[in-house]
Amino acid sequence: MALPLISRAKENRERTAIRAAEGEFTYGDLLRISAQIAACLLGDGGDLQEQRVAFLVPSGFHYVAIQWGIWRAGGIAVPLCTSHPKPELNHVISDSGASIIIAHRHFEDLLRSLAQERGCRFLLTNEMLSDNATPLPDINLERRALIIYTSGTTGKPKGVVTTHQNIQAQVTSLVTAWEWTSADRILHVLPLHHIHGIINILTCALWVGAECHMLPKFAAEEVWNRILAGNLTLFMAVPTIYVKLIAAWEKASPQRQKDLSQACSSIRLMVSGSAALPLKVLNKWQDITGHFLLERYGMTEIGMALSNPLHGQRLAGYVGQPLPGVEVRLVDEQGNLVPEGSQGQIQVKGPGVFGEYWQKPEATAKVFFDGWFCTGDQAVMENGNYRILGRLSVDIIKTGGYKVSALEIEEILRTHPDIKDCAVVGVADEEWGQQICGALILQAGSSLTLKTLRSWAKERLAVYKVPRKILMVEDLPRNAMGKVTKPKVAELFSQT
């Protein structure tokens, strides 16, 4: 049985699927190339049987073809982040137990050594086109399809496992709610190791036979130029990107500002997600473009759960109501339902909810209660609409659309020879949502600076996890049990 995503693509063979740096490609091209990649992965075998295949490929056609090739061969796709340093890539490859590693030639030196160290089969993207007409296996929708790594309160990122069935449920819910059609054309500027980029944009577009225009990375002027071309119908981004687009618009000449604003009228929907959207940004974007950004709420573990309406009134500061096929409720600390107007933890149930953290049964069990996924996010429902209040854990920081573990960053910082102890917190910031800040206790005689710390940390952490501000302290604020009180740490930065 062919996956529904593949079957639907066969109905759109002649339509354009991807426009990217490599060129323009139809759904037929995508089917043909992904089948060749699947054949290469299979070799003499008939089915990868859920082998994990880690791949590091820039955003573009080859990323999509490889993802589809892995799925068509019966493997589990493990996307790697192009900006991650070697230790973070190694963690994902090691933790997922990947047996095959695929790399774009730009990342060959980085990943070939990791593959050799781990005894993995190593493939370059330009060496994967097989002429063999290998029969591809039938793929049941209940098979595992994807592992995306996300930070949690336990420090190191955990692998969120979703099946083909989970992905289909997540996609069809959004296609219904946001009325995707084959006439849509969306500009893709988000990372492709993150659910926002993989599911909400890429897979939704390909599910309906739409065009996905892919940029290798975000650049404000390039995005505005694409919008100015006037052929886009959808745009989705995180608040940080909207802040940067506003800044670029403000620097433009009056005539260009007018042209850019006018060009936005051809876009039917603009969405913001992955972090809270500041009211100031929402209002400014509406002033510039006429678009009242649609906010929604989701997580790697559940896909999207809540959304403001496509049609009808959208409320600033709210993330709307449950999406089609999704159940949402708020509960107190004892698991009891809370009345409307009272705050509680968001719990979610539905066919899009993941089934497990990869090989972490205890961590999986902790986040489920009577069949409901416990998100760890606090919210209140008012007049039927949900408003997010924040994380239950102060050790989860949401910055630039990414969910980051403060504990993971602290573990790395403590390995620096000049740092005796530290506490990492998120401090409210208009551009980033939260800015990562570190209070440091230094070794005697140290003269560590922010510049040298950031340079050191970028070799060990993804750049968005590196502290943007630091404070040197003699001691960290602690409670009677000696535990660091993170709210008081955050106050130290608000006083500077």
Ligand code: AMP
The other form holds:
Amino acid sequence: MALPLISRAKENRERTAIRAAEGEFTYGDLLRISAQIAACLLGDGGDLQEQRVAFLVPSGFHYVAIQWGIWRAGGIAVPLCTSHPKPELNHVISDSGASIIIAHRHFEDLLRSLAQERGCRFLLTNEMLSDNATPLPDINLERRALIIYTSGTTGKPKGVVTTHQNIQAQVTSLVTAWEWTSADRILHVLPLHHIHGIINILTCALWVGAECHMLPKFAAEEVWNRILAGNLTLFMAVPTIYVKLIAAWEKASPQRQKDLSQACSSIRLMVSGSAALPLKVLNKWQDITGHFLLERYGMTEIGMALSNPLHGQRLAGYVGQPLPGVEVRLVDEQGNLVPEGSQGQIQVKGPGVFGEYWQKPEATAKVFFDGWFCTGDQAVMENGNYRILGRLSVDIIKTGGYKVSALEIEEILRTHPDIKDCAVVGVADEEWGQQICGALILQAGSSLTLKTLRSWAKERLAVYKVPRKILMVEDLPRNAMGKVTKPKVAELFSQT
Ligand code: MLC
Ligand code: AMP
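Any chance you could show the form predicted in complex with ligand AMP after that form predicted alone?
Everything in the complex follows now, all chains and molecules, and the chain you saw is the first one.
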């Protein structure tokens, strides 16, 4: 049996699927090229049998063709992030046990040696296309499809494994709730190693036979130009992107401002998620575009859980109600349901919820309670709508929509020869949601600066995990047990 995504594409062969830097491609092109990629991956074999295939390809048609090719060959797709330095890539490749690595030629130098060290098969994107027709295996929906790496409170990022069935449930829930159709055209500006970009935008679009217009990277002016071109119906992004779009609009001439605002009227829905949408941004966006952003809440492990309505009243500061097929409840620390109006942890159940962290049964067991996934997010329900109150752990930071672990950053910073100890915190910031800040105790005589620390750290950590502000301290604020008190550390930065 072909995967539903593939059989649905066969009904849309003539329609445009992707517009990207490489050109315009139909569903027929996507089917043909992804079959060639699958054939190349399979070689003489008949089924990859859940082998992990890590791929580092910029956002665009080839990214999608490779993802589909991996799925059609029976493998698990492990997307790598184009802005990650070697140690982060190495972690994902080794933790997932990838046996095949695919790279766009821009990343050949970075990845060929890594593949050799690990004994992986190495393929360049442009070498994967051939006219060999190979019969493709039947793929059961229960088969694992995707591993997305996500930061937690402990250790390095963990691989969130979703099956084809999970993905189908996540996608159909959104397609139903937001009434996606083949007439939709969405602009894709998000990174393709996270669920927001992979599922909510790319896979939803391709599920319904819509057009996905892909930018290699977010750039505010380019997004406005695409909106101005007038043929988009949907836009989805993180709050930081809306902040940046507002800033670009404010810089425009009065005539251009008018044109940009006017152009937004042809879009039927604009969505914000991945981090809390500040009221100021919601209001400003409405002022300049007329759109009351639809805010929704989700997580890599569960897909999307809560959403304001497509039709009907959207409430500022709220993330609405459970999406189709998703069960949501709030519980206290003892696991008891909390009444409306009281704070509790969000727990989620449903066919979109992931089954496991890759090869981490203990970590997986810890996040499930009675079959419910424990999100670690606090919320309150008021008049039937959920309002997010924040994370249970101060060590999880959200910056520009990326989730990062303070402890992971601290561990790396402590390996710097000039740093004796440190504490990393997320400090509230209008543009980024939270900014990563590090309080550092330096070795005597050190002349470490933010600039030198940032360039050192960028070789070891994803750029969005690198502190943007540092403070040198004699000592870190600690409680009676000697544990660093993170809120006090954050206060140090608020005072600067
Ligand atoms: C970029 N930088 C960041 C950063 N993004 N620093 C901290 N936090 C971030 N999120 C760095 C750049 O590398 C650069 O560093 C400097 O900040 C300025 O860059 P910029 O050009 O102003 O920013 P830009 O590169 O445009 O990136 C901003 C952004 C990006 C908002 C487009 O952060 C982004 O794509 N975020 C989306 C992440 C996402 O998809 N999250 C969804 C997760 S899934 P320097 O040193 O070079 O100046 C999820 C579930 C759900 O959360 O519910 O959806
Ligand atoms: P990730 O682990 O990268 O998938 O990020 C998921 C986390 O993003 C959730 O656990 C929330 O903390 C946060 N999040 C997602 N959407 C929202 C939202 N609308 N408001 C507040 N936080 C959100």
